[in-house]
Structure formats: C-alpha cells, structure tokens
Amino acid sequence: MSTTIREKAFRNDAVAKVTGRAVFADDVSYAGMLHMAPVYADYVAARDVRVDVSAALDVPGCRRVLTAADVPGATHYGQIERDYPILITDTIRTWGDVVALTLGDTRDAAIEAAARVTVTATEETPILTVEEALDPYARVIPTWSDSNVVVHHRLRRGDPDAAFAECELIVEEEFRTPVVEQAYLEPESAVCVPRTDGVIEVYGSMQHPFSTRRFVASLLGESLANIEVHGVAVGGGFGGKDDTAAAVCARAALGALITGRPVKLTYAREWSIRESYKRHPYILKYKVGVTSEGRVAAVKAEMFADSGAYLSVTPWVTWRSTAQCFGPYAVDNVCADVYGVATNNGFNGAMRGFGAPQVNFAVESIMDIIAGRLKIHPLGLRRINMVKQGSTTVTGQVLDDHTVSIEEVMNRVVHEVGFRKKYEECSFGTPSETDSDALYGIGLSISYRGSSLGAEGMDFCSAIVNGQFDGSLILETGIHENGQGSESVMTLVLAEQLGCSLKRIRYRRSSTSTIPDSGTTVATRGTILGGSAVVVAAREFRQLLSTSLATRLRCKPEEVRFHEDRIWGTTFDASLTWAEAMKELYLQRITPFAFGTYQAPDVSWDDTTGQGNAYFTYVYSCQAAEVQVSRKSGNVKLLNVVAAHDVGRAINRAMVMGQMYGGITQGAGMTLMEEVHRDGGRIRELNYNRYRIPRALDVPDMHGIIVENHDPKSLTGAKGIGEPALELIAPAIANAVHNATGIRCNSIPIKIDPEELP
C-alpha cells in the first residue's frame, strides 16, 4: 500500500495461522471416521423426483445413502421462512438442491458412489429472471406464498409528486447489479461426533454457531441441548457460511446420528459455489427531482432483489436497502418500494453490504450524473444534500446523537487525493498528448451505513471474564471469529478495561453450550457490541475484585485502581499482583467470574411507511478513484484509491486498515470484473480458474484515512468497518470512468466497448 501502517498489530492467533497449526474445520478427525458427499441432479426446476440408490451401494465402501426419508426431522429450514431444503423430498427448485447424501469410508468411496446414484423427474421450464417471475400468469416458485413476490418493503415520506412539479430537473435512470461470489478461501466443511450422553458436536466452518446449531436440531428433531457446536478457524465467509454452511453440519450430523460414527464432509470448490448462495443481484429504477440550486427535492426508487428459489435473509438485505435508499443525503420527498422475487435461481443471501453496495451504486451515481446537468461541481452537489448534524433522514430520523463526520471524511479524502485539481485533468472522453491511448479520471463517493442489525433484528451480546488462581484470565464473548480479528479485539478491550498485560488474557473460543446466543458476526456489529459486552463484564468484574480486595489493600472500594498489570489501593505500597488477588478470593471462597450484557440501544420501525429510527448509529465514509481506460482494449486499470471512514474509535488500528484494504479491494473486483453466469440455470464459473476476482497485480495503490469520533451508544467508543469499506467503491469507480471516457455505466461489472469511445 501506498502508506507504511505504522501501528503495531495485535492478533491473537498470528502465530497458529502464520506457521500451519491453526485448527480448520477439514483438519479435524477421528477414529473410525466416515465421509460424506452431497448427490446433485442436473435439473433446475423438477417435481415428482425419484431417487435410485442400488448403484452407489454396490461402489466399494460405500457404507449408506441418505435420503429425505431418512431425516427424523424436518427436511427444510430457515433463518426466517422454512424453505431451504438440507435434504429434498420431492421438488427440486434450483440447480444446487441436494437430493441425496453418500457415506463412504474414505472421500473417494463417497464420490464415487455420489455419482452413480440415478435421480429421475418430471422437469418444469425454470424461471429465471425477475420480469418472468413477475408476470401474472408465472408459476409460484415458493411453497408459503401466493406469489413470487417474496418480500415488500415501502418508505413513504413527504409528496414526491407534488415535489416533482417543482423541480428544474428530473433525472430517471435504471442501474443493474450482479450476482457475486463471496470467493472465501475455505469451502464449507464440517465433522460431526455423536457422544455418548446422546449430545451430537459439531465442528465447522461457519459465521454462527447458534445458527448452525438450529439447522442441525431441526434436522434431526432433536433439542437445542443437544447439540453442541464448537467454532474453529474459519478461512473466510464475507456473509457467505451462514445458511449454506449450517447446512452442511446438519447434513454431516445426520450421518452421525444415524450411523453411530463420526462424519466428515468437506465441499469441493464446485459444489461450494453450485450450493452456496450469493450477492442479490439488484434491478435499482431511480426518478429524482432537483431544484435549480441543486436541492434533491423529491425522489421515487423501486428496486428488484432476485432472491432466487429460497427466501434466506432476503427480507433483511432489502430492508436495508429500503432504509438508506437515498444513501446520505437529506431529502423531504421519497417514495420507495423494495421487492424479493423468487426465481429458479440458485437462492441469494448475505454478503459483505448487506444490501447497501448496490443501493450506493446507483445513488452516487445518480449525483455524478446530476452534476453533470446542472454543472454544478459533484462536491457542491454532495455538501448541497449530504446529512449534517441534526438534519433528518429519509426514514424520519434525527441524527442529533453522534457526531455526523460525512462532510469530515469526505473533506479528507478529498484533500489527500488532490480531488479538485484532479478532477479537472479527467480526459472526458480527449486523450492527453503525451498518451494517446490513455483517458484518465477520478470519482469520489460517499455513503452512511446504519451500525448493527438495526430495527431488522435484535442486537445484545454477552461476555464472560473468568479469573485463574494463577492470575490469568479467560474471556469468552458470543461473537463468532471468522478471520476478520474480533478475537484480538475482545482481548485488547479486557486489556484495556483492566489495566493488564495481553498475555494475562486467554481468549476462549466459545461453543453454543458455554455461553448464550450474541446474535450472527454479521452487519458489522462484532466489535460495537461484541466489544461493549466486555466492557460491561469488565465492570462487574473490577466491581467484584474493588469490593473484595479493598481491606487488603487498605482502601475503600470506590478507591482501588487497576493499571500497570497490577492491582492498586491509594499508596504506593499498597498493590497486589494478580496471581496475589486471585489467592486473595480463592482464601474469601469468592469465584472471580463476571457475566456481562450489552443491549443495544432501542430502534423504531413502521412497516407501512418506512419511518422511525432505523439504526441506533452510523458509520460515515467517503472513497475517492483514480483510473486509466485504453482506448484501444478498453480495458479500465484502476490507479489509485483514497478512503476514509469514521469508525468511532480504532481499537485496533493496524486492522481496521486491513478491513478497508479488504473491503476496497473485493468491492473493486465486483466493479470491474466479478460475475456470475448461468446457462439456463446453470452456473458457468465454478471454479476460480474461470470466475475472476482480483489478483495482486489488479490492487492498486491505497490510502486509508481512520477518522475518529468516539460513539456515546458505544461502550468502547468504536462502531466498525468490515462493510463500509466495500459498499461505495463501485460508484467512486464507475464516477471515474465517466470522468475518463464520457461513458455513464449503469451495470456492474462495467465492460466499455472501445468503438463506442472517442
């Protein structure tokens, strides 16, 4: 990167995953262990489906084929409608189904035998796009609904109509996004122990253990308690190894409950991207009015999420979409309306966003393009519109809380950049004189993200601070690692609250019998919360210790202090070591264990028009890009990005710079080249040999800015930036390449056609 990170890192399991022996969920075994692998057919829409076993029998350690009728519980679950099914019964709805699953003795028995299972149907003509789903006469995809309608989200606010005659301009515009990969490293994988008091665990790759433990209790038809499932190293998820990945333990735990022995199963890279869901690829119609000053007067959205032949979270994904629909600017006048569709295609879910990437797309786009008209500068149009401190949102909220940083960051970048004298070198469409193939151009976008779930869930987690009579201490919090750091960052946060050294702490990874459900890692919400819970198990904790170690130290309670890896009362030579503290309770017969909660601040929703207090607080961001198209290939090389982004407080620092060289760098492989294809159904990329994300050479240069102004809703003072820092890249590049070529890409992946420049 362009800019040395200066801070030091902290990460807990640095070690494990630098030299190899950090824990993946394929590197767990047992004796006598069996294993799985899923049977596919090649249908995308059938009923009255038959499935013939005999053949995969007769395959050499071939031990059983599973099928629905083996499924002592339910075949299909869900995190909000039960539709997906871990197991088919008798209608296949998209190309990923599982009709079947083999248990062999070793991974080869279980794939041969996958494939000589024979599944026959009547096959139905799959519906695959969201105009076809919409027509009246459609076949219903879902088996809960009357339509494929999945899903309507409305915000109303103010009269558009009546705002649009006012206006002196009305720009209507139509943007499309892709479907995408979330291309994690690791494909699912799962082992599963049957124990002998009758509990099934489970070890996998997986964002939530609570999740997954309720696919595999449905499954089964088994209670909560009885199955534990423990976290291990994850190599990657981006939203991507929730329902997929529960699945695959529930069906890795079937086998174990019906064989008696352990199963393992691990997915190929094939069926990982064939089964798993994807980014929701959205259809986004914009109408926007604008007064002659450059005031966005009114505005009318309606967007089409394809949420494919299952509902997943798709409600949640486009309810954020439906709350930040006009991204960060303040407007009087919105009518939106947000739909699921279901299709024939593979279903869609959760990915780094969360429904707001494609959203941002378009809406800064959108203010590049009205600039364009009303030659105003794109930074006067933004400073125009964008929230301010005490404005209002489209959802009715006064941001009157916090500190509202979108003109503070987006002044940073635009300062760091150099975005005004640059912006004045853009090619437009005329190649320089030094390089008459090169067109040249920077664009710059803004967005707020709504931290947490927000009004779509519940948001709380707890955190347990457990005194050793040696002095260490063992912290367990129910925030789920899954890569991103949120282990290191619970440990800093306990380091911190009690003035001790890092190498007093042990985190421990939690399983679902050990501490009470947080919640998913998911919304950026890991460290606001996850970090907040500490800090109030910390306080209990630092309560129990002030109260019992007082006399000792000679102090009253209200009076001891804990710094400097010790525990203090008022002089100088009144401390204690921790190991001494310990001995000190264990002596009184006091445990030193604190349980803590944090509950998120209340939020307010009304379904009917999209109003109330949609987020408790937001994360404020700007990203700037530079880019380089050739005329001759037109081929977009991106140069350069500047980001800044409030993130309350940087626990963390050296990380939250990661996260935004992350986020940025994915967000630029969904601009310029990510996608996904499907040939009737069928998907075409199912490896990394043909489906393109970015390679080191296609990462430019990057300058991360972390603005800080400390969160009162946080304990910690920090909110987050897992997702921010990918979900407004593509419109700072898709602004840029306007700039340089005089093209306005509507659709992401943006692919110019060289005949079409100058």
Given for the second form:
Amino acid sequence: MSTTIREKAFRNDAVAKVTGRAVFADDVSYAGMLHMAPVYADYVAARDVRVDVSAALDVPGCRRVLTAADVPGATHYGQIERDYPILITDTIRTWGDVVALTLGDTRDAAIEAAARVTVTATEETPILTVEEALDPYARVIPTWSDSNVVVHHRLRRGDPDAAFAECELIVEEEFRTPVVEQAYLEPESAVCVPRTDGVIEVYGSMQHPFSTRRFVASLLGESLANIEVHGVAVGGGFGGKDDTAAAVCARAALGALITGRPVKLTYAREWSIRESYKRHPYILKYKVGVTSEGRVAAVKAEMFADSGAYLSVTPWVTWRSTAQCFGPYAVDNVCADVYGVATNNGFNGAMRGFGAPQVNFAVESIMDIIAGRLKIHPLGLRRINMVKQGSTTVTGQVLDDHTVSIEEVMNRVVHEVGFRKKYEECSFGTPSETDSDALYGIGLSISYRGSSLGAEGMDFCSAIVNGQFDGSLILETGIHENGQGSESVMTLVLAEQLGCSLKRIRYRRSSTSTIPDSGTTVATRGTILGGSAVVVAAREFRQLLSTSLATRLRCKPEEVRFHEDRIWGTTFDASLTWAEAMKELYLQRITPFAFGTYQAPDVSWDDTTGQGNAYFTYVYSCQAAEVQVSRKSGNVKLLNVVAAHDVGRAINRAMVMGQMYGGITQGAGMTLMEEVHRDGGRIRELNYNRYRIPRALDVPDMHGIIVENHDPKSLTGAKGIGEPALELIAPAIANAVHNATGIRCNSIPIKIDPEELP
Amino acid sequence: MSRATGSAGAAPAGQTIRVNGAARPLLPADAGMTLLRWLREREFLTGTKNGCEIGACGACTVLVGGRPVRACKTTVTDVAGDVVTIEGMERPDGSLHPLQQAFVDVGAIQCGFCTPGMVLAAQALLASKPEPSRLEIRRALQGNLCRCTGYQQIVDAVEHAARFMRDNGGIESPGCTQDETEGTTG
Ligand code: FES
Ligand code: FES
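Form predicted in complex with its partner chain structure, per the form predicted on its own context:
Time for the whole complex; same chain goes first.
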C-alpha cells in the first residue's frame, strides 16, 4: 500500500461531539412520545410476588402500567441461559429486579406512578456470599441448575503434585478483587418507535445492536426482521452496555408495541447502578512451586467468581480466567478450577478486561512475592518464566505463528521508566535518613491477552463498500461504535486499502437490518475483526475495479494501482480520478459494490482438560507504576505510569494512546478506590457522590509506548488495545505499594492502615 | 426520584434569560425546573448532558456569567447572568472555538459524553488564567468526570488551546457575539 495511515488524531465523530450536536439516545424525541419508568421492589430475594398497580393509574398523566402479564413473548432472556427477567413474573432474585413499568405523558408522571405501585411478596433470606452459596444445604438460586455452581472450568496439564515435591519454595496465597461498576458516563437510555409497517425501531444506548435485537425480539415475541436496532452515539460502555442496556431497549419497545406510540426510557444514575451488571468479584487461591533457580514448576489455582443472580456471560468471563490462569508464563504442571457461583447479589457480567484483571492481579503479585522470597530480581524471575518464541502456554498452545514480544515490551518499560535504579531507591528495605512523610515505591507487571473471543464464541464480521457515481464511497461494517473510535479506524483502513483520501469515504452507521449479524463489539475484537473485514471488502472492490478499468488504463488488471487518490495504469499518463472510474463502471453497467466477510482463524478447546489453542493471537503488555504512600494517612498517590503494549499495528495512534490512558485510569480506580458495597444485598453507592471513580487529580501524566509487530493473522496487522490497557495495572500498583511500605495487599481496592507503616 | 421541582416560585411574568447571546423567555410552567432540564427539554439544547443529576459528574456544566455551574443543581428562575452552553462555543462564522479545535486535534474525545462540560470548564479556566500549568488544568477539571480518556489528552488539549489563543491575540469569549434577534434554539 502506498498511502500510509496518518498519525494525527482522526475521528469521524469528533466535531459532532465537541459541538454538542452528537445525538445520544436521550437526545432523541418524537411528538407524542410517552415516557417510561421502571418499578423496583425493596426485596433482595422473595417469592409469590404480587404487584398492585391501581394507585399508580390514578396519578395524573399516567397512561398505563405494564407487568409480566402484558408481555407477548418471553419475560426472561439471556445470552447463554434465558434466566434474566426483563420483567419478573413471581420471583425476585436480586434488588435490581424490575417488577413493572409505568408509562406517562411526562417522565415525572411515569416516575410518580412508579412510586405508587405496591408489591407484596414472601421474603426469603438472601444468599449474599460465595461461601454461603456453596453450602450444600443452601437454597439453589437458578431455576435451570441443580446447584449454585453455575459453571466450572478445568485446566489440567502435567502432574502438579509430583512437581511440588521437587520444588525449593512453595508459595500459597489468597487474593480478593472487588465488585466494580463500569460507570459509563451516560446512563442507559432507549427510544422505540412503532413504524407503520409493523416494525419496531430502536434507538438505544447499547454496545451491541445485534444482541439488543435478540433481547427485544424475544420479549415482544417478534421475528428478528421485525425489529430494527439503530446505533446512536453511546456515552461509554466498557462491556457494561449489553444485557441491561438491551433490557432497557426491550422494555421501551414493549411500551411502543402496546401503546402504538414512541416511548422513551432514560435511566437515572441510581437505577443504572442498582440494576446493571458489574465486574465479577473473585476469590483466588494459588499454590505455586518454584525450583531453586527460580523456575515455576507447578501451579494449583482455585477461583470463585460471584456470578450474582443471573448467568449472563459468567461462563465466558471465567473461561478467560481459566485459559490465562497463570499469566504470560510457560508452566508445565498446572491444575486450575474456576467456578462461577450464583448469589442474590446483582448479577455480574462483561466489563473491560473480562476475567483477566482479577487473575493478573493475583499472578503478578505472586511473582513479586516469589522474587522476594528467593531473593531474585523481579525482572529476572519474570525473564526466566515468561513465554518466548515457540513456548507452550499453560493450555498447550505453541506460540510460533506471531511475534512473542513479552520480553520486548518489558524491556521498553524498564528502560523508559529507569526501573533498575528506581527499584533500588524504594523506601522498603532502604534505611531512610529523613523522617519525610512520603514512602516511595515502584512496581511492574506483565501480561498477555488472547485477542478476540477465542474459544468463547463464533468470530466473524462483515463490511460493505458502496461506490457512488461521483467517486465518493460509503462504508459499513458490523462493528458498533461505543465511543472507542471504531468507525474512524475502519475508515482509515479503507482509505489505506484504496489509496484514497479520507474525505472520499463516508462511514454509515449500519442498522441491524442493513448488514449481516457480525457478533458483538467485545473482547478487543473491533479493530482486528472489523478491520480485517474492511480489508476483505476492499480487496474485492479493487478486484472489481481492476478488471473493469484495465482496458481504459491500457494495462493488465493485475497492474492497476490505487494511490494518491487516483487509479493508475502502468504509465504516468494513464490514470483516472475516482469520479471518472466510477462513471466508467456505471457505463459498463457494473455496480461498484463489494461485500466482505472475515472469519477469525480457528481455535480449539477441550473442556475436560482445558487444553487447546485458546486464541489465534495474543497482545503482549507491560506496565510500571510509581507510587507515594503517606505515612500519616496511608494514602496511596500514583506518581507515574509507563505502559508498553504490542498492538500489532497502531492504525490511529492518538486513539491507541487514549485507550491506554483510559484503561490504566479505570484499572487504577479498581486498585485504589472503586468498590460496590451491599448492605443485605442493597447497593450503598448508587451515584457518583458515593461511587468514586478517578478524577483528573487522581491520575498522573502517563507514558504510553506502542510496540508494533504486525500480526500475520490480522489482515491489517493490528490486534487491538481496549482491554490490555486495563488488565495489569492493579498488580503493578500493589507491587509498588509493597516496595514502598513492605505491606503486601492481597485484596483490592488497596487500603493501608497507617498504624502498620514503618 | 423525581428532581423536577426546586424551591423557587413561579417565574415572574416577562422574565427572560440570555442563552448563547439570545434572550429567551421563561414561562410560568418553567418555574422550579432545573437549568439542565430547561435547556434540554424547552430549548432543545441537548449538548448539555445529564450524567448524575446530583452535581457530582460535571457533564451538565455550562457557563453562567462566565463561571462554570452545574446546570442540574441550578434552578432556571435563579439564573443571574448570561448562559453559554456548548452550542454557543462555535464562532459566529461556524468555525470551532480554539478549545474545541484542540480537543479534536489531540484526540481528547472518545465517547464524548463528558466533552461539552469539559470544554466549558476549560473555557472558564482560560478566561481567568490564560497560562495554566498542567496541574492547574487538572484542578480546574476536578469536578468533571471522564471515564474514557484518563484525562491526559484533555489536559493536552487545554494546554494546546491556551498556547494557540495566546499566540493569536488572546482569549475568545463565546456566546456574546450573536445578534439578539437571531434565534439560537434547535
Ligand atoms: S449531571 Fe449535573 S453534575 Fe452530573
Ligand atoms: S470521553 Fe467518555 S466520558 Fe469522557
């Protein structure tokens, strides 16, 4: 390709967003639109639920109150198990369950009516911890399972017991990670419009139009073709705008179907936090055996993820924890058991990182613990054990078909931050001459992350290139823009493939009715799959143009070239503008249109042994954190972060950087301040005054390093960055805190009791 | 959880407020409404965002008399001073304000939900302090949450804009250039 993707920030939606013109779901209105509000009941676990709506109907402006009895389709849905109530029937399993929906002329009327709905039920004792749920006599929460263990993944490799016997050191540690709210700044919102032909149109703040369509169609008992989901600007998702956001769309659609009027349902922050799924909290127990030379010879791991009341994607989240159960290290003897456990807590599902941040926190803390016990430098210990070119992973996958760059990314960070020198300067273990309040520490962590879905699911994506008579081009893909900038990436890829100017291309946000289902925009798969689909479509398109234009360009079809915003033959005087080329095609009665589908390379997995080629490629990462801990208060202040990620290829550098900074900041939030608490199953932090996420002063200026080893299986060379950025900062900070204070925090968010400080 | 009504009484007949340079009437029915809802629902100025409705996230930040205020915590009838929303930031010729341009150029925008509030908070800062340090910028944006960017490129953007405006003849104040007779809604 002659045109290279330019380095300046490019976003097709930037001007709309900076001027306030971008349309988010709540910005959409229609004449005659009704407003909806959800009704909750103050139960955490209850059966025989009865709902009385009569008082609600007396509220002026209240039009209707909907309950499960009004649902023409299925009241429950789910991506794996159909156990998530869009509207409950007779059982409440968690505090966020919705018992009814009110419809009003105004939002105030709907909210007022919701407050008047009364609910009676037989209360049950809620099961709120994994330990209680695992009790053999505990009530079984899911209807579809005979146990509260809703999933159990196993990984068996080698013979850990025999290997432990040979080890010089055995380390046993337990770790805990918190419930984390995705905290997308825009709460869920949907506007649904009944079309005159019977189709229900959905404009929603959601991550996955196709997943949303399945939720809506199921609740309404309609065919997929009768639901058209349109993307609008989405104010952040981070994995969190799937099930709940889809349920919000489905509820508004139910209102629209029943009343025949447009219906808007916009969530208050309190409803959003009460009801939406969160990041799974984990309990992780590790036993790790190490030889005297520092080689990790055996690992036993047991993990428990609180799935909450509904299954959602718990099996997929925990699967990733299984496949990546000992970080980027090659270990021959591994036994891992990862359980998802049902409780009456709000359900947990996808959040950026997806089962990896929890594991990485444990593994990278353990590596530093081992280094300390064996008196080996933490970098040296990592070097001994990390995967190298041709290594075999814990799942038995041989890493020989892409560049294994874990050492390269670590070296880049070590060099950039000056790790070796700063490590010697850490307060812990260094006698201090001053009685300064500040303790200093630096810590580091490494990880690899399987790209895309891996053996979790079907992986394919489509793209359409549609040439216009005047030389302009329309591009559509099945990847959804959630704010991460995927549309811009797709546009850049097409411009590069066709050697044309960005101005020529208009990205059209597809609806679910205009492009084949391309799966969900998750798992850092947007760039790798969507980008590859654009390459496939662009190749088709070039092929079509080359064949049709060769005669006119006085060359063979394979000699036609695309660059400098023109189409060229072999001689400098044989070239066409895009407008001329398109006109020529039309004169030949050829439609300049191409459709491309990219199918991800095959992966494999054996459920009984946890062995297989789990992912078709991996992103390699390293992050270092410098902290200052106050002796007086125990407060941890982040001073600096340096991160290097091998993203394969950076298509939009400024956006790759933005993903890094944003991911690190979210990860730092989980490490230092974020946690959802429940009192008897009721969430304490329902808004941002109590659920604290990092603010501008909570994070320092960070340094991102982009490493680019083009990936041969990705047609653009790119692998993605969304999730890797978040998944390893917690252990880097925990290690830094240890190196500052000598205190090892095995549970996050980190809290230091100043009493314990030296 | 309704937050529709505030403390103030009925809007005095004939009360107006200036929004992005144009005088807009307040109707009796608007009494007690928050400025946020009034802007979004009455004026259809939907660039001002609702992220929490309790004054904690800054997504609803607008300028009143040049100072940043949280529209969700302000009753519309209590507004004293000219209001500037994100829709009033562009220059009269329709080009972007240097702050907006800087947000676009450095990649400070991801989902964009915090962006309007960030731009206005930054504008208030630069109007009072044309050469802020990075720390001062962070301080000025401390009330505005962003979940996407980690703030770094937003700080970069404000720094860039400050430099650009210093090099090009000082701070531009938005929203006061439009003729009063021109409509500004929609
Ligand atoms: S909406 Fe006003 S501060 Fe959050
Ligand atoms: S860009 Fe999404 S919240 Fe700031």
